[in-house]
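Okay, so here's just one chain, in structure tokens, the form predicted alone.
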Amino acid sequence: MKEYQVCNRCIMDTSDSEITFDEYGVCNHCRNFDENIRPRWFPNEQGQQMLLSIVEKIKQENKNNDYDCIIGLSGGVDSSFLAYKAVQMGLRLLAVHVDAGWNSEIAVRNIENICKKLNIDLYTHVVDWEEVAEVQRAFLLSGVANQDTPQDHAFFAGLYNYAVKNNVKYVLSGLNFATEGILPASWGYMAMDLKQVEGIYDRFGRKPLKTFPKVSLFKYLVYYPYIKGMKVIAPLNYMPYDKDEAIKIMAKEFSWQYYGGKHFESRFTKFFQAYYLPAKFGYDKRRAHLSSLIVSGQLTRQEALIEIEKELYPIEQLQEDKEYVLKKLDLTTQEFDEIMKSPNKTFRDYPSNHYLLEKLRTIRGLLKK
């Protein structure tokens, strides 16, 4: 067993079973963010210009149509600061939000008081909850540690589908490198890979999906960039983002509240990340969120050492959280139970396009070169 090691630098340590540290202590994953992030990172003048020239080629292309590109919609810190950035910039944003059945009461306030004092537009599409419920209890089943792998595919191909459907080519995406540029990939699986969703739902899911957002490999990597000409735009990465400082401005600006977490906006996310994920595979997100402040300069490694110590769920809340999952995804307590404690398992123990991906990546890489 690998002996028990942290990060110098940031705050990752060996719960990674696939982090590895150099001589002076520090890990693979702040090394990535050094040498192939940081140069595509531009949180300074040159990405003010450079996202200046973005808005205009998309006001350009879009001066004859309703709107100049789409947006998704959470509710959350990222997709909110996103929404008032872009509104500042005069784009003409229609926003999506697809609801999976999750949101909890401060997202959806959220939502409306950005879209109403912003002046924008909102198509929310809902997910039929029963086949939602279905995919997530195979998840569940299935003992993968990625359990927001349904949420996230019904969430991308709802706002993809749609985005083509109306012909609108631009999305926006509050992706960014200043509070996600660290990631392990032992920790989980691309969200976007179909065929893993179906495999396991093949094996665990109990009666045919009919409406269930999707979107094919082909889809994703061919169909929507290439023949649609559909180009997905991040562009909190072309500007200095404070996640507290964008916090204090929505507060200000229309009453957005936080509610505690990354990604907490959804019940089960917070359900899975602070509860499922810690007690069933010993993965603590917080130290990959946190590590990740730390390297893009929003917290020093002291903090951060500090805050991971704070409690991570408080055991009234957790319990109240637990009830409310389980009953809506027909769950009891004994087979909850069972699922904790069967043998975990990998992405790699169900059907996946794993080894076609690593494939066109390495042919990427060597395009680049």
Given for the second form:
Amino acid sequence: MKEYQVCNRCIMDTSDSEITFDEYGVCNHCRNFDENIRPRWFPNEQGQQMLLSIVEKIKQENKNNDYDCIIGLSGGVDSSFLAYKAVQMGLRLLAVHVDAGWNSEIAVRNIENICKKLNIDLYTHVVDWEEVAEVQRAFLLSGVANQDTPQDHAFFAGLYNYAVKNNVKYVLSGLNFATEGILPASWGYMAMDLKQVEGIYDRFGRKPLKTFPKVSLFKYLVYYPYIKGMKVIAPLNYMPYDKDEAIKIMAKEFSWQYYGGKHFESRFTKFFQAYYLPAKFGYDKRRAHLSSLIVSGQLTRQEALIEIEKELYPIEQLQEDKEYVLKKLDLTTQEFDEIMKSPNKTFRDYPSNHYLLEKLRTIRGLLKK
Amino acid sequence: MYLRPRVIPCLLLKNNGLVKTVKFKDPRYLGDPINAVRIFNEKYVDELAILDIVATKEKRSPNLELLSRIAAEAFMPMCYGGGISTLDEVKIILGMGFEKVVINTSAVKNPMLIQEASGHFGSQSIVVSIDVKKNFFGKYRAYINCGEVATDYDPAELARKVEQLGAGEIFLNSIDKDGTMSGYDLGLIKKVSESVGIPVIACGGARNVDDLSMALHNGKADAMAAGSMFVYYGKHKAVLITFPNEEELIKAGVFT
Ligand SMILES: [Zn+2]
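One more: the block was the form predicted alone; return the form predicted in complex with its partner chain.
Below is the entire complex, every chain and molecule, led by the chain shown above.
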């Protein structure tokens, strides 16, 4: 058993089994941020210029089309703020919302307010709920940590497939280094790996999937970008992005409302991040999120240490949400307790393209040098 | 305090999913009914109507398992319709917590059911829905069996008849207007609501709060139900659950 240790710079700790510390007690995530992420992050004048020229190019290329680009809208902070910024820059957006059956009232109200006030057209892809539930049920039975994979895969597959089908080349993504710069690999797994989704579903699913949105790694990494010309842009990495500030602006501009907690706009994600992960694996995703804010300079380490001590999930709310989640996923309390008690599994225990992805990463790394 | 006529989202069930039809046809999948009910709950809607649009056609009784899960999720008054043909079913559904049941086909085929049910459970819990389509000659006709079978009844005449049998409310659905978002059939609503003393809920065609107001003031409806308006957004008909706030309803003259 490793001795407990917290990074001296961020607040990542040994709950990440793969964490390493240097002689100053600074963790590998901080180092990775400095070496690999910071060079690609432009929250400054330079970023503004870069973004401006990207936007000009998008507008130029799409002047004969109805829309310049597609934006995935969940009602959460990142995608909402991105929509606001993109409209300010004069981009004609088509917002695409992928509904996987877990929307909260706040999420749908945020989407409505954004689209109305910013005058954005909206398209919704409603995923067959019974299939989403089956895939999520299968993932829970598999005992892996990456329970966000079914929803995330459906979101991104739905978004990318729609963009390519409708010939919209640019997809705006709310991904950003300012709030997501640190995320330990051992805590999750790449949701785009269809082999993992299907591998786990083959073992634990109960009926064939007919309409669940899927995108293979080949399509995602090769066919869509190189043959179909789809480009995913993350504009939030080319501007200063302060979450608290963003929330204030959005509340004022279009009555946007915070739902408390990163990605808690989905009822499932909340239950998964605030209960399943900490209780079964000892992972507290807030730790990675707060650490991201520290290294991106939005929060002091002291503030983060106070924040992480706050109660993660008030017990009455946990009970209510647990009942709701289990009922929706057709699991009994006994079945769920069994899952919580069973040995923890990792994505490596099931089929995946992890090996291939690692190879690709190495090749890309070599090519860069 | 404002006078608040009821504004009722009308949700359609097909198998275990929520759908929206156009003229009672082409059901489009809208997602999980449980989550939708939960969202409407949090939007504080006054009342919700849940109608199973295939039960009668499939010659089966209501999906009680799904209904009990829906009932457990909802805090607002709800009515259920679709496939109800016995007193026992009425009893079970009211027992789950639904405030009212909606009866359509059986009201024509077995009028005694309305009389017995209202006698047992009170008129206030028995709603008769009348699905209306104009026939070849432009005359209104009441339809049964999920809008597939025409009866000889004029809707106002059928409304009067079920009122006498003890129905507490009429749910008046225009098949021609359903899902078109082109405004209510005000003439139809007026004709029926002027022929009976019991409340008439108008349904079919609403696109915005002004339409609700027109059904109330011009059509003389007592309550307004709508489907598309509460589940679709914008020109791409994006699925997005919404409900007007008090301010909008006051401004449109629905609350006065
Ligand atoms: Zn660190």
